[in-house]
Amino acid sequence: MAEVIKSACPLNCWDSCGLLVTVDNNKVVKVEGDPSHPITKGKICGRGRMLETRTNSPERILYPLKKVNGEFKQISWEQALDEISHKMMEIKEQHGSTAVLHSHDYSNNGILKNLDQRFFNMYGGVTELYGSLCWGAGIEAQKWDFGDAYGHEPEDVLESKNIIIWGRNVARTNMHFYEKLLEAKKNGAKIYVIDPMFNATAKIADEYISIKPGMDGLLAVGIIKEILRLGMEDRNFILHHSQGFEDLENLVDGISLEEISEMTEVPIEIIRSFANIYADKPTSTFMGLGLQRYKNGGNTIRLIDALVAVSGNIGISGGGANYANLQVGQSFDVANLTMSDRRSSHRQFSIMRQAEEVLAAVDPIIEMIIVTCGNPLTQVPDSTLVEKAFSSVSTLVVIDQFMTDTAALADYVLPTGTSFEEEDIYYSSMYHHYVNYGPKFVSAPGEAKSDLWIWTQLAQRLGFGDVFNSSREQLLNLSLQSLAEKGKTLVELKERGTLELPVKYVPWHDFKFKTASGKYEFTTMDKGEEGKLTLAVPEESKWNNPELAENYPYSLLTIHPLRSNHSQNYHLYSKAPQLKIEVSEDIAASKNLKTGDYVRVWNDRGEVKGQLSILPKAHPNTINIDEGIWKKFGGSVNALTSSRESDNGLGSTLYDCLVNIEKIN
């Protein structure tokens, strides 16, 4: 008999939805939204509904696989685990534990996914990745400014008089916030969208501002300049709750509004109008993650933060520089799971430059790569080099549910379960502050096993199995230890399905910041000259590299796909996807291109080919190709992107990319 079970979406997404999952005879039949969830209220996106397809897909990897003479052969778990653990023992003895690279990302938000860290720390400490392909530069930037990256709780936007959506298409990536915007607009709030692409969110805006990609920080400088000219700055905040303002004043004095307008390709009258919008408090600003995927990405977020601060919209209801909300994740005791104090060795590679670092590694060289929660051959920039690096090691192990591009390159593929096949708790540090419970309610197919089982078995063979003797419930309780002290327990979470976490609804309302000075820092004092704001622009631009811009005159964006969470769903579509190349109308006109044409996009790093589509109202000289597409469907757009790091070293430069385009037969 069919049963409806309350569950949670595991996807690494803004919304972190509550689910109702229909199960019949040990099979997931339907995935719907949970109407009782306090934020998501029964509405979910297509990616969430596709969890049923993901769980039941006939393409699931069912057994451990080993590559023999270039072909995968089914082997037993015992053989796979024995051979992998034996290789790990040999590597540790001969080269040291950091000869193993753990390549990982964040394919879902399960708290127990952190147990991979426990395993590698107990092994002795391996080469780990730092930084983030997704949001790292912006997180670091807000830590420089505020001391941490905190956002307002979802309902607070209803207190805003003006709402600025800056480089963020919430209709595609954050559907429940989109609904909240509609409610705010109905209540009288004005909505402004700043973006190089006219998107679904722009359609509901009172005003859409088209901007040249990567020039958002300069636009913020222009608005600050006009606020100061008109004397509309919040002098009380500046004098009593900030430091380094003089440096900002000197910066904005060093460029004219005319220069800013020319570089951003935003008319002066619009820049001036935004000075009044920000002064008409409360004005909230919601930044997207694409803004900081440039060489100047951290500086961009810091300049927008500075605009919010100068205008007096910090620490007030209906205001805020909303980028992320790390106080959500800080509610959990992740250190109890990871046991980082137990490692004896440690080495770090940049997540963006992991391919170069693998190829250049010495003392020790990388002998083994173990991939969890990711598909680096598709998702990491400069994918041609990534494939070369991952092919160069003696052993590549991938833990996954499907034969991804990365898994296809592996020596061993270990099949793991989906979220419905193991118990965990889920949250997101991007939008709302509720944690969701996800029970196990179906069995994994074939011989697929949970990550916890895999780590436990390997740990036993490597001599530290005792630290994996805990049950899932015990481990979940470990992660909730500090919450339990505040009366929020795993028992209650299981009963209710979701719990509100103890966060500040309006961050910085007391003007006590987590910086070294305790103030908002326009200049980050402990960073020296590096801590000063600049007028930086993208690395790949006519301002920094005119010769490159002459050869490759078009800005390439690589936004998130509509129906796939990064590369996770492309192989699950009912109709095989095709690589689509979207171009602004001026490019189509100048190149005599029409919708449906087969085109090539290229630069010095590589090329992709696909069918052309024309983007209405997109900023001139702009191209978009959705990220994440697999080789067999056309290949990753990351063949074109650079592995350079952002200015603060913790973010990618995926959008800092110039290309050319031509029609081909």
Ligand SMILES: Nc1nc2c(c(=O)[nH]1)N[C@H]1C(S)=C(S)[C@@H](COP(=O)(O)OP(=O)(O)OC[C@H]3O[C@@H](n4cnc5c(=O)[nH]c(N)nc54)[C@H](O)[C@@H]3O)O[C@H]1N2
The other form holds:
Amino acid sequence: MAEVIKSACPLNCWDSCGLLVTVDNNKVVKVEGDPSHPITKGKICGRGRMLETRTNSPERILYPLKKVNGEFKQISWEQALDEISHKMMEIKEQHGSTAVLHSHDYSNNGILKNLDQRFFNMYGGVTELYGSLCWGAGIEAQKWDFGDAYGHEPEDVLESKNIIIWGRNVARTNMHFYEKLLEAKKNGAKIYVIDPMFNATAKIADEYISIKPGMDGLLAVGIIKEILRLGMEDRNFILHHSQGFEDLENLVDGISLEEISEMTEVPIEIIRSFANIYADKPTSTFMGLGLQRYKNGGNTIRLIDALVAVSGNIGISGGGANYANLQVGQSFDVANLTMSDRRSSHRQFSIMRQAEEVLAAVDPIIEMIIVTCGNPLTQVPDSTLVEKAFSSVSTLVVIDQFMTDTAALADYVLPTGTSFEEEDIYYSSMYHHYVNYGPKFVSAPGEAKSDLWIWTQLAQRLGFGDVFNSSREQLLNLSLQSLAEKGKTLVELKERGTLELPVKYVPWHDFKFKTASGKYEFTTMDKGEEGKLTLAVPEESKWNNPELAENYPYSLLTIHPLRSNHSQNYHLYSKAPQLKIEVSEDIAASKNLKTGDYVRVWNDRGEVKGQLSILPKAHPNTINIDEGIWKKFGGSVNALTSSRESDNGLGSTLYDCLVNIEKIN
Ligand SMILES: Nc1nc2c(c(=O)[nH]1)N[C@H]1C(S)=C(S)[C@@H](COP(=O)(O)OP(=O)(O)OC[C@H]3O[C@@H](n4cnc5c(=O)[nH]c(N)nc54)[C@H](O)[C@@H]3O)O[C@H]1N2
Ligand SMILES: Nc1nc2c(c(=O)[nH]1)N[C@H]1C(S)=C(S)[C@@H](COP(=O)(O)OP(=O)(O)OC[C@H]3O[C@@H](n4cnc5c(=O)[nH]c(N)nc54)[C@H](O)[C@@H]3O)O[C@H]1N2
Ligand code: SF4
Ligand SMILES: [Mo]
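For comparison with the form predicted alone, produce the structure of the form predicted together with the named molecule.
Up next: the whole complex, starting with the chain shown before.
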């Protein structure tokens, strides 16, 4: 008989939804929203519903596979685990443990996914990745300004008079915030969307401001300039709770509104009008991750933070420089799971430049790559180089549920379970502050096993099995240790399905910042010259690289797809997806391109081909190709993107990318 079970969405997403899953005879038959979830209230998106298709898909990998003479052959777990552990032992003896690279991302938000680190630390410490393709530049930026990246709790936006959605595709990527925006609008709040693309959120805005990609920091400078000219700044905050304001004043004096308007391609009257919007408090600012995936991305977020600070919108209800909410992740004791004190050696590669670093590695060279919770061939920039690097190592092991482009390149593919096939707890540090419980309620198909089972088996073979002897229950309790001290336990979480985490609803309301000075830092003291704000522009721009801009006149955005979480869902659509190349109206007009034309987009790094469609009201000279597309559906747009790092070294520059376009037959 069918049963309905409370569960949680594991996907890397802002919303971290509560689910109700109908199960019949050990089979998931339907995935719906859980109406009792305090934030997500019964609504979920298509990606969540597709977890059913994902779990039941006939394309699931069912057995361990080994590549022999270029073809995958089914092998037993015994053989797979023996051979991999034997190789790992040999590598450690001959080259040291850092000759293994652990390449991963965060495709599954389960806390026990962190046990991969425990495994690699016990092995001796491998080469790990630092930085983030996703939000790295902005997180680091907010650490420089505030000491940490904290956001307001979801209900607080209802206190705002004005809401600025700055480079976040809310309607597509953060549906429950979109619901909140509709509510706020009904209550009379004004909504402004600043984005090069007239996206679905722009449609509900009171005003849409189109901007040249990568130029938002300068726009913030223009607004600050006008606020200061009108004397509308918050003198009390500046005087008592900040430091470095003189540097900001000097910066602002170094450029005119006319210049800013010309460079950002935003009319002067609009820049001026935003001074009044920010002064008409409380005004909340919601930054997306798109706007910081540029070389100048850290500085961009810092300048927007500075605008929020100067206008007195920090630490007040209905205000805030909302970007992420690391208070959520900081509620857990992840260190108890990872045991990083147990490793004896360690090396780090940049996640952005992992391919270059693999190819250049010496002492030791990379002998083996193990991929978990990631699909680097599709998701990491400069994919031609990624393919070269991942093909160059002696052994590539991929743990996944499906035969992705990365898995297809592997020497060993180990089949893992979906979230419904194992117990875990799920949270996201992006939006709300609730953690959700996800029990196991169906068994994995074929011989697929959980990631944790795989680590446990390998650990036994490598002689450190004892640290994997704990039950899931014990491990979950370990990760909730400090919460339990505050009376929030696993028992309660299991019972209710969700728990509210102890966070500050309005961060920084006491104006005690986590920076070295304890103040808001317009100039970050302990960063030297780098700590000063600048007027930086994107690397691939006519200002920094005129010749490149001459050859490649168009800005390429590669935003997140509507129906897929990155590369995870394309192969599950009922109709095979096609690569769509979206261009602004001016490009179509000047190149005489029509919807449906077959076109090629290229730069010095690579090319992609697909069908043209036109983006109404998008900023001139802008192209978008959604990310995540598998080779068999047209190939990853990361063939075009650069592996350059952001200004502060920790973020990607995926959208800082110039291209050209032409029609082909
Ligand atoms: N449907 C769906 N939802 C998702 C995901 C998914 O894959 N699919 N992924 C999840 C993950 S991991 C993440 S990180 C989030 C990301 O969530 P978002 O930040 O909302 O999404 P992005 O696609 O990164 O970029 C969003 C917006 O940034 C704009 N943008 C790009 N460059 C600029 C710029 O220079 N200035 C300004 N002002 N705007 C700019 C784009 O036009 C786009 O509207 O979404 C999560 N939710
Ligand atoms: N051009 C361009 N590139 C981008 C982006 C962009 O906007 N533009 N966005 C970037 C961002 S924001 C992000 S977050 C990254 C995401 O990059 P990834 O996390 O690499 O992408 P996904 O497609 O979400 O997932 C990768 C794989 O994880 C597997 N997987 C899912 N659950 C599990 C599990 O429990 N265990 C294991 N072992 N595997 C699992 C999935 O089957 C999938 O094949 O991509 C980045 N890349
Ligand atoms: S993908 Fe995001 S919005 Fe969709 S169900 Fe999962 S958590 Fe909710
Ligand atoms: Mo992301």
